[in-house]
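One chain is shown next in structure tokens, namely the form predicted alone.
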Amino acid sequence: MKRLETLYSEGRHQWLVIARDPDRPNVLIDTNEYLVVHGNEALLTDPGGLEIFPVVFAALAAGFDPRQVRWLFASHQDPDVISSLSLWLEFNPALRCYASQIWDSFLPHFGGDEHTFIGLPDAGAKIPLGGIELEAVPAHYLHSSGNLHLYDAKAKILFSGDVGAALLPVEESALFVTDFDRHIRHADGFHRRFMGSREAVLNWCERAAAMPIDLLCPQHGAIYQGADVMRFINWFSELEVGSGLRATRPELKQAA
């Protein structure tokens, strides 16, 4: 079963994570759902797929009042990110969902209507939460054409969606990265294939390097903390991405 764990807590402000589901079917990718709480309001990032909603909701309700979740944040449009939307709306029809504005006509296929979605501009935006502001950070083409991350300057936490994601074997279940060199091997192939633009990579790395970040929290795999945050940014900045193109371009294979 997934479990709810605290990542940050200071006064009325918290970050919690719902992580690790060893009982999930092997055909499903494991996901992390992050809950940002300030006072009596909460926002849930990338709430997950339709098929894992019962597990995510049970883990959340075991340690938190789900009625305080007022907002959802979808980094992009993938089913593992937001296909559970209809079930969240059954629980609370008043929920609002932040996402890139380019998905305004796509996400309603998962549920909701024109009142459900708050379309965010390409440049990003401030997101109010219980008296503070979070920041939607542009991460377009990493890997989605309308992709946004979520930064909390107070907690110094960046929710980075698929950036930093690692496809970990079952035996590696630690919540935090403990051996960067060992861990990054599980992120390498994913980033080479799912990230399609070097320009987008460098744009994100420059932006992230300028932020004070204590925790870099991806949607899949373990969380980077301390010096491993900058290690990841440096590693990513040097990575050749768009590996799928090489399957269609023999001359690129030879050049590699």
The other form holds:
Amino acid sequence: MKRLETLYSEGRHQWLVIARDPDRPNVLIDTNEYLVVHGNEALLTDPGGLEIFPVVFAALAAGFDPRQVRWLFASHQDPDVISSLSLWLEFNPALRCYASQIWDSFLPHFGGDEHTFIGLPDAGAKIPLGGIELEAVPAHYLHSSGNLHLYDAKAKILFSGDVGAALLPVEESALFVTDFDRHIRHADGFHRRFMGSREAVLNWCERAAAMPIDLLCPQHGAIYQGADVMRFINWFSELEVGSGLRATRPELKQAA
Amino acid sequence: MNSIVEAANLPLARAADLHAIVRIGEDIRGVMGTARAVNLAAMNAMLASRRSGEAAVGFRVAALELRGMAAGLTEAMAGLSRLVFGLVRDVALRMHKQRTHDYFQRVENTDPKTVAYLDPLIARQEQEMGQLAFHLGQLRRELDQVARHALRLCDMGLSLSRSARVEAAYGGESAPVLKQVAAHQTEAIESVAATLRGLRLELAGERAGART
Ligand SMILES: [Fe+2]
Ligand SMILES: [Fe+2]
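Can you swap the form predicted alone for the form predicted together with its partner chain?
Now the full complex is given, and it begins with the chain already shown.
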């Protein structure tokens, strides 16, 4: 069962997370959905796949009025990110969805029409929410070619999509990272294989290092807080990514 | 919640319905091919009988009417094709709606707030599915009517091809050829009629399936 938990709460401003679903069918990767609330308006990040919609919706509705969710933010186009779109729109046809503009004509395969999508430019954009502004931060090629993260300067929280994601065993599925070295083993293979370019990694690390971040919130696995945020950025900046390529060229594997 | 669906006697959309409709579409394509062949053969028979002169005038008349019958059959089949196209589209739409409805049914709704959010939505979905089911029922009935009409054309065609066979005997030199043509026509029309009867059965089964 998924639960709605509060990550940050300051006056009318809140970050909630719908996390951990030990009951999920095994073939589905566990996902974290984050709800950013300001006043009467809310935005839901990477709302998840079609098959997990019932549990996500139930967890959300048990603690929050789902009619206040006005926006979805899709970090990229993956099925675990946004294939539930048609069901969210069934509940609220006026919902609008932010995503990289390069997916403008791809995402409608999951649902929605010309009013649904707000295409984000490659350079990123401001995203208004109940009177404040969030920021869509470019993270292209990490791993998707049209990929954006969501930064909240007020709460000092960065939603980082698949960056920072870890495929955790059930016995290590706490909400927050507690032992970085132990945790990062479960992120290693994923980042090596899913992230395609060193250039993209360094670009992102530079950008992230310059932002005050208290919580780094990935779409899969545990949340990094405090010093673990910078630990993650440093670890990532040195990682040899693009392992899929090396698998096709043994001579590169030897060199690495 | 499932019991509500059953109580309202809403037919559940199943992949089996779609398979049945696709089979019906294939049957129709087969019949259209045969109807074209009947048409062509009737024309050839007319040409052959013309060569036999006055002796084959009776055969010529029968062949001419057979041609008219084949044209009517082709037209009816084109109508069936259009109906099946609409049926495939609507059955697929119904499957999609059913699936969406199923996801909302799976939202755990012991929480009264959640129930309040979802009940009107689920009621609306069920109403839409009910409307679609009604529309599908109409389409199926229309399809059956056109199939019945086509079967009547086949009956007519069969008696025509029988009289063409009788007339062929007076065809002088070309009597054996005309006889063969008439026999071939009979065979073709019989196969069309068999397919149409099967199609009506399939349609009845599909209708019964949709009610379960
Ligand atoms: Fe992804
Ligand atoms: Fe993902």
